[in-house]
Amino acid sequence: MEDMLFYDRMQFAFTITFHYLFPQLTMGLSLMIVYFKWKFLRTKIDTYNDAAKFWMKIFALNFAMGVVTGIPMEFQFGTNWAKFSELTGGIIGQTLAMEGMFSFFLESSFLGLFLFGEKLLGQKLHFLTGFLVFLGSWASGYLIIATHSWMQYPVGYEILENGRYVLTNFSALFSNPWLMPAFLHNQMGSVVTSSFVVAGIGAFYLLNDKHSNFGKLFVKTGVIFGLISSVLLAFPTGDWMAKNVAEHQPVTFAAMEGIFETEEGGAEIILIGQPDMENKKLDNKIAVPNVLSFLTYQRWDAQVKGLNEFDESVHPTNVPGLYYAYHIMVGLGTIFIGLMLLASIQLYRKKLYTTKWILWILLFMLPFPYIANTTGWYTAELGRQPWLVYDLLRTADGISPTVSSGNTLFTLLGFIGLYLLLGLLFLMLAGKIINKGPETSKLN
């Protein structure tokens, strides 16, 4: 049972996380697209024009990408987790269903008109499609998280006899206190991804002297949209999803901390630290007194409950995992901030473009944004184990007792393989495009 489990948790794992690489661009590039073309509309200068619908084939590819690498999961709803499809189905299937009957067609729809209806519909109308397409990456992302978060904070459900959840309350799904700051949260950290792979495309062709005009446009606005959503995904969203986990799920909390005791008169953020889960404490931790008590009860000697208050059963599975996840996520976070504002100041100063080892950085922290995106949702994650829905179900009682640890483990490695093949034709054709660069529509 315990192979199985493992095999099931990490062909899941490896599947979502390969496949949320592309949704993370599409739903920040979206609104960047917007952006070019609200520009272009209200100065006719083509360049933002042409800039839209070079970021709109990009945003193609990977929409494509998510859709062929998102329907596996699905599946897996099926074989490899039967038994907790079965007993929370009546739930989370509304919301799923809702992003696919909804969400899913109209930004599948209205991107087909956006790459192709241009001359047939005329500027504003075709504003209007990207808007929609903006609107539909959106709507899908909130109805996910919805699900998300009922798992996370469950509400509005009832238990029947046979063991079953149904939903008791439908409202309760969407102002469910989970749902917002999380759901900001990850927004925020789309547009942060989607900020430097505009920002480090565009220093890619600073760089190598072609496409200049673009170059200088998606430099500019690829660091403006980063300094915002970058403060943004620390404060107030950042804050406010902690404070969230620290009241409802406050096991969570002191794992993500690495608070193993209770401490009086005040709680020692952690800034560096080794879990040591033998003896129950950080090795070689630097810490600053008091400060995390401050930032989550806004008072210098609240208490902050650590992991010796709880009992065993209910910690994290994989406290390390997730005490790591959690700091790498805030620690690139950090630097994020950082270097957009230098950017910013650069910027101001007119000096940005020509500030070559500023470019260098932006093009080389391009990968950067996936891994911290990737970690923050490990976090969400790992945090809720040991359970699937937190405080109510177990995730070891919603696996499929029938699918062996051997189909899964042979499956995984067939996921693998396929998905290899996939992240480099992937790579293969967004490069194309990328080298070839903007298509302009006149002399600009």
Second form
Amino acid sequence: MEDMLFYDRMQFAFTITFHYLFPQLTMGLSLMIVYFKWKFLRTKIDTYNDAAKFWMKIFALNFAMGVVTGIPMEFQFGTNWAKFSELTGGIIGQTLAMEGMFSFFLESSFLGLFLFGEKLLGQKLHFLTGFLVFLGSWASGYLIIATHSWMQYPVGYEILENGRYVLTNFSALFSNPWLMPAFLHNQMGSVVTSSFVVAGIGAFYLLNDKHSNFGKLFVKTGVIFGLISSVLLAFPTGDWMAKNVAEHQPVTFAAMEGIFETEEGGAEIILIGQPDMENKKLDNKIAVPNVLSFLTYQRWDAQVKGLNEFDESVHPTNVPGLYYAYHIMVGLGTIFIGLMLLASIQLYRKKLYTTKWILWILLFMLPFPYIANTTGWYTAELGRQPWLVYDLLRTADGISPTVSSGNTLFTLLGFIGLYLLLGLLFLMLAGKIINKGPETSKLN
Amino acid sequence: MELFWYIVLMTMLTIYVILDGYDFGAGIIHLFFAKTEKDKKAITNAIGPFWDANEVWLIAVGGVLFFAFPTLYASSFSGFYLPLMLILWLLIFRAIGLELRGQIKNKMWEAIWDKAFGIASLLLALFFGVALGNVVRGVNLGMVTDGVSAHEAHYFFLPLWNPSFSPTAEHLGVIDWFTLLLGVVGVVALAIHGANWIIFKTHSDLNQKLKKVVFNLNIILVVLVIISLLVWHVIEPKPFHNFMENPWMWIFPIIAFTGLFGLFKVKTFKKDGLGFLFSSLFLFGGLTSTVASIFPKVLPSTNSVNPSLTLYNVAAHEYGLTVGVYWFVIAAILVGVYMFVQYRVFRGKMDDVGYGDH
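Could you output the structure for the form predicted in complex with the partner chain, given that the previous block was the form predicted on its own?
First the chain shown before, then all remaining chains and molecules of the complex.
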């Protein structure tokens, strides 16, 4: 039984982590492509259109990876989490079915048109198809986060005698207080990833003295989008999320902040330190007194409950994992704001394209938003444990009753092998597109 | 309400089979009949802008199944764990085969992804046929041994095959001689369907040859269909019971046979789209006849301890199903618009669109 739960969780964690490397770029990148295309329509400068078409190639590759790794996600609810699906399918099935009907059809139909239809459609309609692809990908994010929000903070339901969850209020799924902060936070995270990728590739071109006019455009666009999104990521959306967790999942909040004991007179914010679960303390911690109380409740002496206040049976299953995930996310998020601020100042002083050390940093920071987004999701998911539906349905009670651990391990190994291949192919092809660079065309 | 969603689900499933079916079929034709680079190009051009959107129908079918019939979704997805995972992996190979082939101009690279696309398409057609066979054959619900259920009444698990390879064994497998027969029917029917799509959407030199292929494969298909009908009583003693009770249901097999025999005229069709129309009729008729024969069951039980799953005992609660109608109708209209736009822009022959050059 323990093995089954472990392999089911590992398979979901592995496949979703790999999957989300792709949508997090495509959601943000679709916004930036729409921006490039819009600038082209306004200015008629070909560089913008060529930029849009270049990023569309990267987008298409990522989109294809996102689709092929996304279908296993929908299937796994049934294959590995059958009991969970049976009990809650009447509710989370709503938002997941809506995602298929409203966003996937929109995205896939118009992506084909956007990729192959520029000549057939003309520029205005071509812009429109790009916009619809953007709309589809953000709608998909919205509906997935609506599903996620219900699991974190269930609303609009009733539990029948046989343990089934039935929907009693459809609109509650969308007025869920968890939904809007989580959605906006997630989308800003996605825009941060795409900004860093666009700026990073731009820096690569500038440092390499190749495609310099595109390099400048990419660095400039990436830095501006990056500054706005990384600030919005922390405030108000991240702050809003943390307050939600503090209010509705106080035990999760204590674990992710690393607060073992409730402290009188205000809680400190932990910057560094490793949780020691045996002795319930942090090793070599660096903390700033009272700041956590202030950030959470706007009072320096507000009380933040520690893990000691809650029964062990409701503690998150993996407290150190949760604590690290959260601290890595916040730490990286802070660095992102600093870097983008610095780059923006240089951009304003018209010195960015020649300040080589910043360009190098922009290039090397390219993978880090992926890490921040991933650890952000780990914070949300590890924070919900040991529950599938918070406070109602335990993770151990949601797995498929008839699928043996041996079969799950078999498919987990299969996914690991297959995704390793996919990852290598992706890097190879993305590298090829980036190395070749944007093509300059004369359309008008 | 259950009946409404059942009809929606079956309609969507049929649309999926007809649409992605021609992609699988094109893959099979690609594997066996495309010799030159020109032939291959014609085939991938014919499905290029469509296959991805076609695959979305599978996701949508899964989504509607999940929300309207959660018990069936949970039971069948966990019970058919292994074949579903294989289908997922094959879908990945089909997709990367199509997407990656054109990215690098190199003979070995192209050969690898040609085979990935072709073999994955072939196996997908086979597995979807096998899946249909499993649904009509039924499964050992509750995993009963000697009259005792090992699990809740609606759960089961099937290995890929059992040693006896028999559809009547107490402990069944996914693949037995009956389901394999339907798998082969699936491969042949979709190969015909895919060939018709290529004829419809291209000016390929391959088209004259494909008309002969369709004709010959159709002879095999008729034979296979007759064999299937002759052995059907092994898994269901009274296969025509529903049709006798509700004579209007005969419309489904009539449509299937119209499609099947219409295809023999493939060599003389004036319009290139007619062949595709007839193979679509066969797929529609064949699929609806099969599910109609077990209605209202959706997954029969092969033991006498636990009842079959029917559309009434696996559905979600009334309120959810009712509220779902509102958003579904809006979404369905939108999907109709998208498909209209998509097929309108890419109407006619696809030879010049240049798929895979991006």
